[in-house]
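Below you'll find only one chain, the form predicted on its own, shown as structure tokens.
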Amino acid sequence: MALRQLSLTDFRNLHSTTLDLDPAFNLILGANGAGKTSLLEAIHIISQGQSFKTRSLEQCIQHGKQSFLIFSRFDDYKAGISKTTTDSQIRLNNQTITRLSELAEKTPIRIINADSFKLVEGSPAVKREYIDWSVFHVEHTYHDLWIDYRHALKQRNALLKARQPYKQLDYWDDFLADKNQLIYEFRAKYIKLLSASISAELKRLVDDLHITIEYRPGWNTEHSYEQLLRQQRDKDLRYGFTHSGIHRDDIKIFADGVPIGQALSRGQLKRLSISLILAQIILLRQMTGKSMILLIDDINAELDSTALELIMQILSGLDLQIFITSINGLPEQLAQSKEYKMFHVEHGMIRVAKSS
């Protein structure tokens, strides 16, 4: 679902502007600190309702101003977000919405930037978020399942800290067990599919190594989760939190059967991180038919020319709207595209440099 028009008012260091965007390729040029990443951030916020840079959208309000406004026109809907120092509002087709998921499910969006490499080097929480993004956009019930699980986990942990009677814990144990099993099954399914996608379609990005993604559940699956909660109750009461469950899941990645940290060079790890994101995009398209937006921040910074050429070749075959920032000009493969727009950002001012 392509973003056709974006309007910004008092967002970060960017001058207020309205941009008409290309449905396929958009290149954003400018020096470091000019505002290129802020433009990508605004696109992410209007698509997702959240920033990839900060948890507090208040930080996105331009210095000296009291609020920011982002308005957008997509292929078949309109969205707007306003944020003041005390309040925020999201509008979808002129109706106020209260659930971020209503906005996020409209147009899936991913970003490739320096933080993307945490997918292979980061914490289990980062890897869980990676899997959850895929499942959220394919399985309509997943978001509510996860919300219910988090609520139940919070309630159970509160009871554990307060040393409440076992009878109350029994209720939340049963509730957690049901949600835990369903989320586990969804995650296990999509990890297999993502692993297969990398092996089948993206091997050239990782030098034809056989990449496998192994799901490590956050509990001993030889026992039922409900049974395990009761077995570990004394331990959970002693420490005041729930030790086992899908909130402790992890993912391990192997190259030719060897942990990637031992098998891959720094450059290969970076390309593997991008492969993980591209696998999500390919799988989403295959399973839902949805198109999506891909943001690539500072495309030349972390990749050599060979890797960059491979990635651009892969991207050219996908149904995506792509926004790329660069300080070094136009990637050759993008220049060969029949249609693209180029924007130049300087001191927060955005102007159209080329439209074809």
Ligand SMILES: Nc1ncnc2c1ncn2[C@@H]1O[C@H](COP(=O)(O)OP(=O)(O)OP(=O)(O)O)[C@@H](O)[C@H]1O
Second form
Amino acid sequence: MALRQLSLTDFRNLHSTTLDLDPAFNLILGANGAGKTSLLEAIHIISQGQSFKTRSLEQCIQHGKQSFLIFSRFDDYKAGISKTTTDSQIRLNNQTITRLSELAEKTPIRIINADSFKLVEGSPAVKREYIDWSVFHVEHTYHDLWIDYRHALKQRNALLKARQPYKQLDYWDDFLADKNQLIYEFRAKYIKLLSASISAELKRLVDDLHITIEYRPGWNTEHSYEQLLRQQRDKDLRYGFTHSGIHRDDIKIFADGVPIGQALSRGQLKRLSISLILAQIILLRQMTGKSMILLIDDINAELDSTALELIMQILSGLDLQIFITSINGLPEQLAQSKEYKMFHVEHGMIRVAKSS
Ligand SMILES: Nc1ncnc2c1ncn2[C@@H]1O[C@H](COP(=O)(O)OP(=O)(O)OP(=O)(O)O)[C@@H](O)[C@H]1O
Ligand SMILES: [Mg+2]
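So that was the form predicted on its own. Now I'd like the form predicted together with the named molecule, please.
Every component of the complex follows; first up is the chain already shown.
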């Protein structure tokens, strides 16, 4: 399900335009500040409903304008997003939808950029989001499970803060425990699968180091979570929040058994973070057969030529739609590869430089 056509109106610095895209490779060239990342951001928003740059889509409205509009044609559906300063609307095949997940589940999308580092060195929340992306796209119950868990946690924390009687807490403890267990099982399963995907397919990219991803659940799993909630009630009441649960999960990464922070050079860390993203894509592809989009922002800054070559080899074996931006011009590896389409961005104006 490739993105075939994209129309933009008043999005960031980009001039309003309609672009026909290549279903396999799209290269976007331009100087600093031209609008390359903005174009990737628009593609991300129309696929996922969210930006990779900001939580507030309002920021994407062109300065001095009241709203932006993105319209897209994928192989077998159409999607549109409009955002004004006060309102937003998502349309899927001409119907307004209220659940963002309906759009997000259609075409999985991932980005490799300067922030990809955070996957390796960032907060537990970033790592949880990484695992959750994989689970969300394979397990259809996961999204609702998550919403239920978050709701229950909020209710329980509100009761704790208000120092409500134990009876009310009992109800939410049971509810939370149920969802906690299911999310835990899903996450454990996918962490194992992702570990295996890195060892099997991406070893060369991480200098043949044996990379393992370890799940550190946000509570002591030797005890039943339900019992733990009850045991910790006094402590939770004192602090006014729930100390244990999957919302405190962490994920640790090891290279040849050593925590990666100590073991790897900056360059290796870069390659590892890219491997983690590719592992997700490869795994999802194997499990669902879904078409996906990969965005690579500023490819030269992210990769040396050996890594680039390896990645191009890996990518050419995957049936993905890829958008790559670059300041320096065409990476050699791409020049030799299969067909691609090239765009030039200049002061927000996008023009086709090479048709596929
Ligand atoms: N809401 C907005 N309205 C108008 N212009 C904006 C808005 N938000 C950002 N810009 C401007 O858009 C320009 C393009 O930014 P963008 O990050 O897309 O450039 P880029 O081509 O990726 O550059 P680089 O090579 O430096 O990464 C920047 O000059 C930025 O200040
Ligand atoms: Mg940029």
